[in-house]
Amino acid sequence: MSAYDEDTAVKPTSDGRYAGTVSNRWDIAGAPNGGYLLAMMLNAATNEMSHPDPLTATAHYLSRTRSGEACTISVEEIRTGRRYSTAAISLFQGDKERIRALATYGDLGSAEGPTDVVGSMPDVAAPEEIAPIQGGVGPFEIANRFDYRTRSALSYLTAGDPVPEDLEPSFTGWIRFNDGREASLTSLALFADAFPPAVFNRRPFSWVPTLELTVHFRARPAPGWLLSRFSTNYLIDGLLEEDGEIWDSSGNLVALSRQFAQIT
C-alpha cells in the first residue's frame, strides 16, 4: 500500500462517522499539511454520497491538527438532487473540531455541457529535462512523499545556492507520488498543496499557515506526472492568496485551487 492509501484511510464507525489516523509523514514543520487533511476528508465523504466525484470542496482550518494522532471525521449529506449532492464535512481531534469543510459532488464520468476554454497548459521543458528536487527540505517532511520538477526558490534552497531576490511569486512544477502511486481524483487536493507556497519565491523561510482552501475538481487524472501552476498576486497586512491549475500528462485541467493563508 502507498504512504498516501495508508495515511488516508479511515474506517467507519457509525452512520455517517470515520475514525482515522493523522500521519507525520505530510508534516511541514510539525504541522500535518491542509491538502492532505482534506483528502482524507474527501475519502470519507466519498462514501457517503449520492454522487461519486467531488466537485468542489472549500475547508476552513480552525485550529491546529495534531500529528500522530486519531481523528474522527463525520459527514452529512446536506442535499442531493439529480446532478448534485452537498457534504458538511468535519475534522475532530477528541471533543475538539479542527476542520470544517463543503464539498459539493456529480459524477465527471457523465458531465456536459457548454464548453469554452481560453486557458492553456504551460509550455515548460518536459520533467526529465528538469534536474530533481531531493526530499527533506528543511522541516517539510512532505518533500520526501513527492518527486519535483521545478526551477523556483525551492530549487536554490534544495541545492544550498542563493534565492535571486527578482524571482516573481509564482512557478510552474511537474510533481508525481515518488513511490510509484498514480494520482486519484481526490489525492488533487493534497496535490494543490503539495508544493511550497509561491510566495517562497520572494520569503523562503516564512511560516504560512492555511486558513482557507479551495479545490475545484475538473477531471480525473490521467496517469503519470502532474504539472502545476501556482501564483500569489497580493500580500497584504500579512494575508496572501495563492492561485493554482493543475493539468495532467494528457494535457487536461485537472484541477484549479485558490488558497487563503497568513504569513509570519
Second form
2 protein chains.
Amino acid sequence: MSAYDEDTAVKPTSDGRYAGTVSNRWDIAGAPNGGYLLAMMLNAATNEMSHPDPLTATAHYLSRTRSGEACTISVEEIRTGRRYSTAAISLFQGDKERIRALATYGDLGSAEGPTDVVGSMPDVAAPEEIAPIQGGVGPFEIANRFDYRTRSALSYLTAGDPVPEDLEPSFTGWIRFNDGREASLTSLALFADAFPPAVFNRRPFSWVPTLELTVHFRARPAPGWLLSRFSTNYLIDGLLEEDGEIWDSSGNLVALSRQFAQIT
Amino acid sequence: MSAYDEDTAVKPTSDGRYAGTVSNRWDIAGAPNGGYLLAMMLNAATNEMSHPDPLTATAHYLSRTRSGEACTISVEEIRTGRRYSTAAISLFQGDKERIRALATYGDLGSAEGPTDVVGSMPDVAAPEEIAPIQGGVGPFEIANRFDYRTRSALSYLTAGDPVPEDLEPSFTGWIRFNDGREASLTSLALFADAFPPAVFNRRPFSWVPTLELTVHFRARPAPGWLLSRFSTNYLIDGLLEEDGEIWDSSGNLVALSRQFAQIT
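For the form predicted together with another copy of the chain instead of the form predicted alone, what are the coordinates?
To see the whole picture, the full complex is given below, headed by that same chain.
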C-alpha cells in the first residue's frame, strides 16, 4: 500500500464521522503539511457526497494539527443538487477543531460545455534531464515522499551551492510520489502544497504557514509526472498569496491552487 | 446614504444572527450578484469577530438567492487567536441556506513583515480618457450602480459596435460606485464580481453563474478609482476559473480574487 493511501485512509465511525491518524510522514519541521490534511478530509467527504469529484475546495487552518495523533473528520452535505453538492468538513483532534473546509463536488466525467484554453504548460527541460533532489532539505520529512525535479532554490541548497540572488519568487518543478503511486484527483490537494513555497527562492528556509488553501480540481490526472508552476507576486507586510498551476504528463491542466499565507 | 451601505446593512436579532434584505439593485438578469451577497455577509461577520479586517473569504453558492426578499445571516466565530480569527457564515432565506462562507480576519493595520512586490498595476489609459459605459447592458441592474471605464466587449456592446473576434478572455477596467461612495475593504468582495465575466469577451451574454468565490483582502483602498484586471485562462468543458487583481488609485494592490464558475 502506498504511503499516500495508508496515511489518508479513514474509517467511518458514525453518521458522517470518520476516524483517521495524522501521519508524521508529511511533516515540515514537525507540522503536518496542509495539503496532505485537506486530501484526507476530501477522502472522507467523498464517501458522503452525491457526486464523485471535488471541483473546488477551501480549507482554513485554525490551529496546529499534531502529527502522529488520531483525528476525527466530520462531513456534512449542506447542499445537493442535480449537478453539484457541497460539504462542510471539519478535522478535530480531541475536542479541538483544527481545520474547517468547504468543498463543492460534481462529476468531471459528465461536464459538458465549451473549452477555450489560453494558458499553456510551461516549456521546460524534461524531468529526466534534471537531477533528482535526494532526501530532505532540512527537517522536511515530506521531501522523502516525492521525487522532485526542479531548478530552484531547492536544487541549489541540496547541491550545497549558494542560491543566486536574482531568482524570481516563482519556479516550475516536476513531481511524483516516490513509491510509484500515481496521482489521483483528490491527491492534487497535496501536490498543490508539496513544494517548498515560491518565496523560498528569495528567502530560503523561511517559515510560511498556510492560513487558507483553495484548490480547483480541473481534470483527473494521467499517469506519470506532474509539472507544477508556483509563484508569489504580492508579499506585503509578511502576508502573501501563492498561486499554483499543475499539469499532467498529457499536457492537460489538472489543478489550480491559491493559498493565503504569512511569513513568520 | 449610499446604495451600497443601504443594501448591505444588517440588524442584529439574536446571538450571532442578523437580519437583512437582498436588494434588487445588484441584480444580473434577476439574480443578485454573488460579490454583493458576500459583502453583506462579511458586513454582518465583522460585528462578531475579534479582528477588524477580512483577510481571506470564500463563499460557496448553494441555491439561488432571491432579490427583493429578506434574509438572515448567521455568524459563528470558530477560531480566535492572537493574530487571526475565523468565521463560518451562512445566508438563509426562510429555512433555506443559500450561501455558506468561511472568512479569516486579522488586522491589516498591524501586519508586520517583509514586502516583495513583483506584480504591477497595468499601464492603461486613465479613466478620464475612456468613455463611460452608460446604463446597463441588457438586464443588468447592477450596471447602474457603477461607473465603468473599460475597453472590452462591454464597451463595444454599449456603443452598438460589433465585438472584435480576436479579443482575449481578459480585460482591464476602471470602476467606482456612481453615487460617490468610496470603496471600503469589505466592498472589494463586490468589486471582485462587479464586471461582466472575462469570458464575455469571446462569448458575449453568456450566463456564467458562480459556484465559489474567494477574495484575498490585501490593503484598505485609497479613495478614487479602482483598476481591475480579470482573466480566464482555462475554460474546460464549461467550467472555468476567473482570476482578478484590483489596485487602488495610489497604485497599491488591494485585492486578489478567484472564482470557480460554469457556463450554462
